[in-house]
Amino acid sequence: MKESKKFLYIINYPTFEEELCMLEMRSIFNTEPKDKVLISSIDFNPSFSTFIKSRLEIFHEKENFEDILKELDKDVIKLDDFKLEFIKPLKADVPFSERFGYLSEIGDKILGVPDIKSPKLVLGLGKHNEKWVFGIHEKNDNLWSTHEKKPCSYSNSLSVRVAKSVVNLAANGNHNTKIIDPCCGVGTTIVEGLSMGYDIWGTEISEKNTNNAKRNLNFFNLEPRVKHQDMHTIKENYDSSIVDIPYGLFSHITKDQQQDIINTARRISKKMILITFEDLDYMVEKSGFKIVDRCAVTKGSFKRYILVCE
């Protein structure tokens, strides 16, 4: 198969997330999905966004579907254990009396046996603005909704999907960025960082939060990549810091703790993302940061809001 530019990522998400997909979308694609498509030479695993349905790797983007066909003769696949499918939400404009038709003339110009059960690799065609489209079709697994069930989580910690964006946020999709959660609490976001490979660390003032995150580390096999000590002494300098800020709800935090913990994110971070349950703008523009971008998150009757700082 040649080797491809161009993926077509197929997008979903909650109507309250709507905002947390697009603000990810554009940190990582610098562009929004239109109709839940979104087109990229970025190559992003569809694995790493809970908002990523699937992927395909486009090998040919054809007006016609006899065009595909003749570019399957000039290359040539031999592959076993593969499986033809039509991209779901890329089949409404082909009848369904038609659709095997079209899989099955794909298949003979394959050279090898497939297997549908449990296929190595799986290849999607569909349409996509009045065009065909066909290459390697890779599934969100979904391996991320397991850590849901971690041994220790407290009701104010951010939910696993919200952890998974903010350090996509973090890194723009950039596996090269070095990240520190430096108030990790249990380590929700150092378990999603560390299990989509980004180089990310944590710092946990509470010897009982550090222990706790260490253990849910060690219980999906991850790196304890978490200390305990206080943020304000880190000497270390990072690309990224999340911080989800401590609230006065859920602790005693003052007003001076929460410009303190802003101002030292300031000072070990090019950037940060900092998440909020109060209008924190004027700390981070006293701190030195400024807002590039935002959404807002709903969590039952509470509403987070999350700012993109540099």
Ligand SMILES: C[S@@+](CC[C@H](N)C(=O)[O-])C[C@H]1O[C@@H](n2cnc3c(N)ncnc32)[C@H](O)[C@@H]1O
Contents of the next structure:
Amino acid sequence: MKESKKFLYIINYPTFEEELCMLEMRSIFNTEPKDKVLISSIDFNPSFSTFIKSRLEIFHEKENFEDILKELDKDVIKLDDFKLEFIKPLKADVPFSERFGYLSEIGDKILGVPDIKSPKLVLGLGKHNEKWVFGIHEKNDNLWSTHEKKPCSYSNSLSVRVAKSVVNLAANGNHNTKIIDPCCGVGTTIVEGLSMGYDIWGTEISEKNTNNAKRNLNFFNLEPRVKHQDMHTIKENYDSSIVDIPYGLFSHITKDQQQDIINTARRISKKMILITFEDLDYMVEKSGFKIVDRCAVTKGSFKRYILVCE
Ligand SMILES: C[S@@+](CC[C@H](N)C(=O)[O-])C[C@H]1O[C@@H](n2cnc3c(N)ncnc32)[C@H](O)[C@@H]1O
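Could you output the structure for the form predicted in complex with the ligand, given that the previous block was the form predicted on its own?
The complete assembly is shown below, putting the previous chain first.
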């Protein structure tokens, strides 16, 4: 089968997370989606972002459908247990009555036996910007949504969606990044990071939260990478830290303690993703970090700021 280095990502998001989605896409792909479609040569697992609904690895991209068929004659696909489908958001330009015809013409070119019920591979066809696109179509497996029900939660925990996103921001999608969540609470980011194969650790000053984080990790069969430790005693250095800063509404914390947390993040990591409920830009600047990108996530009366600092 033809090797390809061009991917088409189908993106979607709830309105209140639009800014977060754009920030995450800039961080992973250095670009933003246009009309909820993002084209990139970067190969990113679609199940690693809550915003990527599916990914098409483009084998052929042609103005005319017949030219796709010609390519399939030249470069014959031999494949069993496959399924052929129209890519949902990319079928609007193709009348419903014609869709089956296009799919069966493609199907005739593939050497092998299809399996519609439990295919090993799904091939997708669609039309984007007046061009036909065809390739391997992989949907988000949505397994991350099973993490929404954890044995131990915390009033101030991040949502699974935000946790997954901040891990991607911390790593820019690069799995060689060494990440620390020094105030990890019940381990929400650690669960997401480890499930995506990232090298992530957590520390937590509260013994109860540390134990609860370990229970959560154990529940999902993940390594218990959480230490009961005051972050200010951390000796190791990390590429990135994720700091969901304790906030006065939920814990007794002074401005000086918040500044100390940001200062320590600066000491132990080259980059920091800061999650706050209030404007702490002045503290970031005081620590020596520079804010290089940012977004706000607003839900009801809650507004969270997410800052990328280097
Ligand atoms: C906003 S909560 C983090 C919640 C977490 N993101 C989650 O989803 O569960 C902040 C956490 O920082 C912890 N913390 C405060 N000061 C700390 C310190 N010096 N070292 C380590 N953890 C600390 C608190 O006990 C609290 O669990």
